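First, one chain by itself in structure tokens, the form predicted alone.
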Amino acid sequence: MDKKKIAWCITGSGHYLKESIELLLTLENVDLYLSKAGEEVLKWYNYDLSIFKKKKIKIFKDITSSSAPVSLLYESVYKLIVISPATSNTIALMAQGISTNLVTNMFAQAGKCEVHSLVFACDTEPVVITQAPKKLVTLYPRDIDLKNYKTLKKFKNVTVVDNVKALKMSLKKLNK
């Protein structure tokens, strides 16, 4: 049986955050990576980190300039990187090859180490209805957001999904 782990990364999006966390909590052998915005959004949506600690999920926060935890990729600790949910900012950075935080560094280094990445993109259609902390809101992703989403879908060893059903199916397929 494969003992390698999944690295689950959360960025600053509330779009399907609840569903992403529910799925994450069903997994074994998973570590959690939080961008600074990801840590903030968990608080906005009233998630306490203790829910992860109770499941013995190790938490890595974006507190070092060099994103030191990415070194675990070099040690073949992970078989899969999941970024769910991923903001349009994160998608833009990854699509352009820019690594400025823990999550985008995990993505970049996963690519360099040939570790597959599964990305749940938020801004994928001209109109997106999403859950904000206090109510549903309608968003209108910009053309550049949609372009970056399409660009990222072309990356080698990257699966980009745009809904919860596809996330679950891809995770099941990739988590063998």
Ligand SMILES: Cc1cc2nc3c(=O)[nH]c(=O)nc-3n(C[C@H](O)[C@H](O)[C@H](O)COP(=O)(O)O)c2cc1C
Given for the second form:
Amino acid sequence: MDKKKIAWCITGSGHYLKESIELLLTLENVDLYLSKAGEEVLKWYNYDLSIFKKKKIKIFKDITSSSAPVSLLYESVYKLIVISPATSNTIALMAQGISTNLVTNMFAQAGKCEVHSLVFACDTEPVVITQAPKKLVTLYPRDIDLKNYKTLKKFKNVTVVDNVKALKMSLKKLNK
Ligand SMILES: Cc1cc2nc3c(=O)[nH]c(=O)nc-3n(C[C@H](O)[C@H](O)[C@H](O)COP(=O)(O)O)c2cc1C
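For comparison with the form predicted alone, would you give the structure of this protein in the form predicted together with the ligand?
Everything in the complex follows now, all chains and molecules, and the chain you saw is the first one.
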């Protein structure tokens, strides 16, 4: 049996946060990585880290400048990186090859280690209805957001999805 794990990264997005958490909690072989905004946004949506701790999921927060946990990629601990949900900020950084925090460093180092990444992008359509903490809101992603999404889709060893069904199907295929 393959003992390698999945590194699931949550960024500061309310869009599809609930669906991402529900899916990650079904997994047995997963560690959780949080961007600083991801950690904050969990609180905005009333999630407590205890839901992950109860399932013995290891949690890595963004507390080092060098993104120290990326060294686990060099030790072949992970077979897959999932970034779900991914903010437009994280998509922009990844698409431009910029790694300035824990999640974007995990993505960049995964690429350099030839470990596959699965990214659930939120801003993929000109009009998006999203879950704010207290209500649904309509947003109009900018051209630059859509351009970054399209750029990322062309990356080698990266699968970018834009809906929950595709996320589940890709995860099933890649979690082998
Ligand atoms: C309640 C709340 C919900 C948010 N939801 C989104 C979102 O759905 N998509 C997005 O791109 N940014 C969203 N943001 C903004 C990001 O958290 C912000 O751009 C942050 O700097 C992203 O950092 P990260 O990409 O490192 O996680 C939200 C912010 C708040 C306070």
